[in-house]
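Given next, in structure tokens, is a single chain: the form predicted alone.
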Amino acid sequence: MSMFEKIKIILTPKYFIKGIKNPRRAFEFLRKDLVFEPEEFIFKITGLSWQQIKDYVKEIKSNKEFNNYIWEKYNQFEKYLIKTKKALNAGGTSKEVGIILYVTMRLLRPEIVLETGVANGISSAYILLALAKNQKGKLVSIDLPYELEKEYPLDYIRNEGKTFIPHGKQPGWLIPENVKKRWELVLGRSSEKFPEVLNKLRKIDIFIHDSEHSYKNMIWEYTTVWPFLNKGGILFSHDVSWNLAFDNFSNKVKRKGVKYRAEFGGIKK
């Protein structure tokens, strides 16, 4: 995004008011803080060919069958949750972050991808589609599902920002069947399953955090996975604006964290 485009955003009523209240924050936005285009974020985190990035972005955007399948089902579920009037969360990532994940997988062609948090499976679907296109790689996902209309013990539900899946469904129910063969789902809390899974995998190429977004859990996952991440590998994290875990960890490992808006971040090892 050009400086001119960022200035136009700052001058919209919403951001103009925020800029007056916090000029330093507005300046940081203009200078470097937020990246608003998926292509720019991918280039910053991978350093790879801009033309190749654009080609893969075009590839996923033009896949109407996949995108329609994913988003029509997700939108129907989200509308259902709204009708319940219980302020329940369907979770899910944005289309832009889906593009980031897809294109990064196509560019880096990873052997092993590990993620915590699946829920309805939007991020997982984009990753698995890319692995299928690459004809290589495996996604291992750890998830503790929250199913609608199901009772849970109090110690089960301790997640910040609980994401629900439909009653009778499994995590990742949105994932098309034709891309699931490269997927392994591990049910349980990341705090309980993470060490076991990492010791089995030994090395991973890409990690994506999207489980419990407490500072304690986020910093623990980052710290635990980092030694297993191959050099040149990427640690991705959803919801990096919830707390300072992402910023503090990037400072700790002395690697610059790159952010896409306030919802997603990445650190290259």
Ligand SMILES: C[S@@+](CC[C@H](N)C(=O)[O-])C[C@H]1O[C@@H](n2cnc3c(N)ncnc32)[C@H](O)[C@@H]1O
The other form holds:
Amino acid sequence: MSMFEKIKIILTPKYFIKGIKNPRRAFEFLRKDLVFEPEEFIFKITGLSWQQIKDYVKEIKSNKEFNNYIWEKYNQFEKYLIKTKKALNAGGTSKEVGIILYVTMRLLRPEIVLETGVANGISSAYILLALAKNQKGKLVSIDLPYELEKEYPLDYIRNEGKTFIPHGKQPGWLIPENVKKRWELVLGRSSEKFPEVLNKLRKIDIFIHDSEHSYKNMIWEYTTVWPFLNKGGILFSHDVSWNLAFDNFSNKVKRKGVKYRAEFGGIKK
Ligand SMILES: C[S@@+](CC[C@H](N)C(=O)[O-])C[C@H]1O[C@@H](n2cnc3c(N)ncnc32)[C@H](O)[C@@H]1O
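For comparison with the form predicted alone, please write out the form predicted together with the named molecule.
Next comes the full complex, this chain leading.
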């Protein structure tokens, strides 16, 4: 996107008000590789053909059965959380980030994908659907579950990682059964589970961070996973604007970080 196009966006009422409220984000948008369309983000991060990207975007958008199934369950649970004032939302990945994940998996056809942070399972569902379509690959997800109406010790989970799942459910409860074959769920804190998981996997094609968004945990996950990531592999991260972990890490490894709406970032190795 050209600087002229970026300025045009920033001057629209919606983004102008957002920019005034959060000047750092507006400045970042102008200065850095922040993009506003999933297709553009995927293009920047993979460098693959627009036509292929568009075809896979169409494929996921037109999959009514999948979309209706997961979003109906998710929206129902979110309404319950809002109504009962337990939370403002159900903490899932947006539809656009779901599309980014799906299309990237379809394009790159990874063998091994690792993610942290499952909760209700939106991101995992998109990834697993793509792996099922590819008939290839495996997703390993690490999650520390946080059930509604369950008592936990005070230091169990930090604020930056709190996302409820319904009482009595497992993380990823809304993932359709027919795509679960390529999934391994590891329950626990990423800082405790990473060593055994990484030593077992040895090499990873794609990593996605969406667990605890504290600076300490984000930078630790990125740094720990990086040596295991194959050349040409991608490190994705949610909530890259919460702190400077993503920016500092991309500077440290001297790779350009691309951001989708300051909500989701990617670094190609
Ligand atoms: C934002 S939610 C994940 C949302 C999910 N990616 C989706 O699209 O639906 C974060 C999840 O990470 C879990 N979590 C929090 N801290 C964690 C940690 N240190 N290690 C692993 N998981 C953690 C939370 O309990 C929650 O299930």
